[in-house]
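This document opens with one chain alone, in structure tokens, the form predicted on its own.
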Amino acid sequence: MECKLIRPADLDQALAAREEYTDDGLPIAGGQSLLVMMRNRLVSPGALIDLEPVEALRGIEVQSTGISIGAMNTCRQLIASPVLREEVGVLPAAARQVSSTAVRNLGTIGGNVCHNEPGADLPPVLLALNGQAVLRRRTHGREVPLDAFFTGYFETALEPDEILCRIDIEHPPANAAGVYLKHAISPEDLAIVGIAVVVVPDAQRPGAVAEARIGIGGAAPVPLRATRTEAALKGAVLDEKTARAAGEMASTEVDPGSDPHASAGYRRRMVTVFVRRALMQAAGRIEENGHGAA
């Protein structure tokens, strides 16, 4: 089947095309995942809506409530952003672990999130940063917390006439420390397990946790927050014993599957190990620097 390429000049034209083609047309950002799926005949859209010319989907803006990241920012641009390195260094650190140099140069944050491939590096981090997806259709827009945006295996809350425009993240709390750890067969592979933590220290109790956020990828059909583990860590002193118990608890919150790369049991065990490691690294950064620069 012939596939039509549409190159809108601006967001209004892109949204009009999205409305016109709905299920038969797909937005294409970097194309690193979509083109592979088309080549393998997993999807056969009648039209591709090329988002590359749409300037409204670019840029990284600092706002009073947080940071707004355009969906068309590439992983390379996330890595190079002084704003992100200063405020949320865990995000460029995760972007640096996405596949190969070629993929990082072309692959976008919006494409990574919308594709929702198990083991992708950015979703766990964006979850731990309390990210929100800013969606638009031709007539209006809406915001969806990322923990509600990921709905199933390769599925999201994005409707057929919508475009993901931006990802908004909060300014991290004072002295927060962020860590992302990836366990993979090789550095360019998807994560067997990817763990992102953001730890906020208690200003009144040295070593204690005021808040902890844990994003997990690769260990369930969708990336998720380990909310019960986060609640258990609140107020606790973060030492090796606490981190080990948190890893064990987090492993009960996931629902891994088995594939040729790893069994379900192995993935669950790696959640235990890497949650513990990530928490201890975050604690070490807080102790060493007095703050973590999440």
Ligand SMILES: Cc1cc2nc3c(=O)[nH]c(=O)nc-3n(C[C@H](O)[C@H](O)[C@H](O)COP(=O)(O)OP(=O)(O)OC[C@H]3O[C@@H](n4cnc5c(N)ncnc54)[C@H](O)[C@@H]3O)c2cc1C
Contents of the next structure:
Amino acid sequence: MECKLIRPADLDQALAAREEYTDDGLPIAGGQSLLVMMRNRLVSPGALIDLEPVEALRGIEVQSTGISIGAMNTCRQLIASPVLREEVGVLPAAARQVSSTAVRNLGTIGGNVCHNEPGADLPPVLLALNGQAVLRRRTHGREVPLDAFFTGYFETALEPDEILCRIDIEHPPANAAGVYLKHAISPEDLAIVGIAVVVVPDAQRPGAVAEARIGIGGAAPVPLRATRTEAALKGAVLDEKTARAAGEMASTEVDPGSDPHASAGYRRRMVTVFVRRALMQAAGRIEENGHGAA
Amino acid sequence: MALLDLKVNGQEVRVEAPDTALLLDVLRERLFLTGAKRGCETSHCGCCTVRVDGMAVHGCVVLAARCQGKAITTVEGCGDGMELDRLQRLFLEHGAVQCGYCGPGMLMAAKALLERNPQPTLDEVKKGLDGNLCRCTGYTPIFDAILAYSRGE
Ligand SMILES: Cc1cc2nc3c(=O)[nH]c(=O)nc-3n(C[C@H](O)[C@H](O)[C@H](O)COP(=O)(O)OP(=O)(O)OC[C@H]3O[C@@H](n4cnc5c(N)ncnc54)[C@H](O)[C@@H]3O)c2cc1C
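For comparison with the form predicted on its own, provide the form predicted together with the named molecule.
Now the full complex is given, and it begins with the chain already shown.
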């Protein structure tokens, strides 16, 4: 059966199409994953709803509470965004590590998050930035914190009549340090583990952590926050010993699987190593500048 | 089926193709521009790399319908059809082509890079070609050809 292509003029039309084709329609963003899934007959939609023409899904807006990133921003656009580079450099830095130039040219932040492929680079960073998914269906909208949005292996909280419109992130405190480390055999591969940390130093106590957020990709069916480790880091002085202990603890919070790229045991071990390294890099950045420039 | 108005290598063409036809299929099967090669068809190998509005993309994961109103450039758009252009000539001189299957994609990725960054470092060249696999040359002659281009050779 031939697949139809629907090109809505605006968000209302896209949402109407989403409602009409709830059973067998899929939105297409960059197409970098979806068209591969179709080629491999993993999905066979009867209609594709093209999100490219939808203006409401574009742009990067700075608001008083945070930054609102339209779902159709490509990795290329994230990398080039002066606002993101200035305020949350860790996000464009992670976007730079997504796959290859051609995939970054078209693949979008919304598609990356909705596809929820284990080892994708943006979810751990967006988790560490306290990201929220802004979802719309024809009749109303809702916001879902990303840690509740990623529900399972290639699964999200997105309902079949919804469109992810934007990802909202908080302004990190001005003195925070953000680091993303990707461990992969070849840099274009999905991460074996991808570790994002945002460390907010305690302005009163040099070396101490006011808040640490740790996003982990590739080491469980879903990207997740290492919440117990984060709690343990609160108030601690971030030195090599603390970072090592945090790495060990984080490795007990994940639930990795084995695949041809890496065994579960190796992934767990790499969580230990890369959480420690990411924390030490953040600490180094804070020590150098008195702040981290997330 | 849909009627698509495309601009390929500067020429306006109208083709009939399924709604969700891939750019690679339209180029090869409808327009008989077989420079862009069919490889993995899953965006890994890059031998189908073409340029859309200057950007390097993998033709196997791009909807042709989306390219309407944009400028599509394939390897057939290099040189004038008789004479090779300077980058093609340097690929030849440096032995950047062995079996040749990756060549058209390499050239298109390299052109996108050089337009964005006319004086790339070796690392930037590698990053610019990170979507393109070559299984013959070991890449070095390809990088050399591109660096020679940027030196004005
Ligand atoms: C060879 C290859 C290597 C890759 N390597 C990496 C890597 O190293 N790191 C990495 O992070 N990613 C990697 N990816 C994935 C790449 O980043 C994808 O392009 C991206 O995850 C999907 O983005 P897209 O815009 O292309 O989405 P699409 O392919 O268009 O869509 C993906 C899915 O999300 C849904 N969707 C998209 N946007 C929305 C929306 N706004 N609302 C509702 N649903 C939506 C679609 O219906 C579809 O189910 C790789 C992909 C390939 C092909």
